[in-house]
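In the block that follows, a single chain appears as structure tokens, in the form predicted alone.
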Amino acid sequence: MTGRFALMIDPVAADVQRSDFADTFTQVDAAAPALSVGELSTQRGDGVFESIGVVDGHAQEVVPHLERLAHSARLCDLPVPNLAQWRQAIDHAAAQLGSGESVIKLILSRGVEHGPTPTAWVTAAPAADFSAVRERGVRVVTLDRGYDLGAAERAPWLLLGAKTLSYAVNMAALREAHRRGADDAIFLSSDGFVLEAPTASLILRFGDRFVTPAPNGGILHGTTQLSVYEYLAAQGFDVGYDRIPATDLPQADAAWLVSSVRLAAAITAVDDVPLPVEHTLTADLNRYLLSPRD
């Protein structure tokens, strides 16, 4: 099966400890009606999600995606998902996907307003073709996110470290980048530090050291970034996390946006200032990211 479909998960079974959850989810046609009009994920974006890349039927980086889903759920005061149940739903969905690249999305919402239980589902669909972007790279602009680096700790209700369904700001940032003639954006804190892209993590190279913004500044800990770091460390490179001033961004020897489905895209320019591009390393990274990883 290579078309779109969804699995509706029974959240009542979320706290049941058993090895077989096959009877706790139901496969449905992704085009068929399945959610109530009172569903808070559509009314208010009150929920969390993850997007998992699938290559030739193998779901990538499942463990870190599930751990991040649970982390986001805790930040949003949602019931902590039973990861074994979700893992079995992911495996069931991945087994039905054909060759090539696909994407599985995990969605957990607060459910129907005033309802007794949350709503949970998994969707599966073919992925967009990002081969050209991986080869040619992306031009980015920097955009002020409007919060300083300490906002996440000072105001946890902003949910800056959660991957929530409220993605209107992220999509608005991408539209603004396109209006400025760029492909993507990089958020900066209001006090002048580099953060992340609307749908990707940022990795910079300075000599033989690779660095990404520390995730304690209210940004997501990227699952693909973790995989890239595993590869780079195995090649003998120094990798780390840091607070990166925005003024360092155009001084990088190379830079990439990395995400679960697009994978690694080299940054060719920042605010119209060209950056060096390492085509060979980018190709190596994408070959690794297309290999089976759990």
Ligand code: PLP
Contents of the next structure:
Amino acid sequence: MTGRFALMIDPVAADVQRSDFADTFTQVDAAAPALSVGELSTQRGDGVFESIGVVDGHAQEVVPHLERLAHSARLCDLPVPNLAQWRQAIDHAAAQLGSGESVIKLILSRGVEHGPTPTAWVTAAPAADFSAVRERGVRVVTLDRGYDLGAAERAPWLLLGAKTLSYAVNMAALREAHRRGADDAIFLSSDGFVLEAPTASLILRFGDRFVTPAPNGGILHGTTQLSVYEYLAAQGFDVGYDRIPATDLPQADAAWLVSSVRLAAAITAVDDVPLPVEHTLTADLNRYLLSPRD
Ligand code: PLP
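Right, the form predicted alone is done; let's see the coordinates for the form predicted in complex with this ligand.
Every component of the complex follows; first up is the chain already shown.
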């Protein structure tokens, strides 16, 4: 089956000891009504999600995705997700996806206002074809994110390290990038440091060292970036996390945006300044990211 479908999940308390959760999810066609009007009108983007890449029926990096779902839920004061239950729903969905690339989304929302439980569901659908952008790369513009590097610690209610359902700002940044003739954006902190893209992490190369902005509260810790670092470290490269001034961006020897479904896209220009592109390494990274990983 390669179609679109969803699994509606009955939230199960985190401390329940059981090995089979199959009776806690119900499969529905993606076009079928499944959420109540109350859910859609009151949840205010108040929830968390994950997008997992699936290659030939194998869901990639499931453990890091589940750990980030739990981290986001904690930051949002949502009940801790039962990871064994979500894992089983992911396996159930992945087993029905055919060959090629697909995407499984996990969604945990606050639910109907004054309702007894959050609402939880998983969707499965074919992925868009990103083969051209993986080869061609992306032109990016830098955009001010409007807060400094200390904001996450100073104002935890901004939920800066959580992958929340409130992605309107991220989508607006992508539209602004398109208006400026670019494919994607890199957010900068107001004090002049590099953060992340609206739907991807940033990795820069300086000589034999690869560096990504430290995910200390203000940005997401990318699961794809973690996998890329595993690959690069195994090839003998030095990898690390840092504060990266925006002025370093145009000095990079190469740079990539990496994310779970599009995978690695080389950055060909930043604010119209061309960057060197490493076609062979980009192809190697994408080959690795398309191989089965847990
Ligand atoms: N940063 C943001 C804001 C994202 O939305 C995403 C993915 O959607 C990422 C980084 C990359 O995360 P991952 O590699 O886990 O997909």
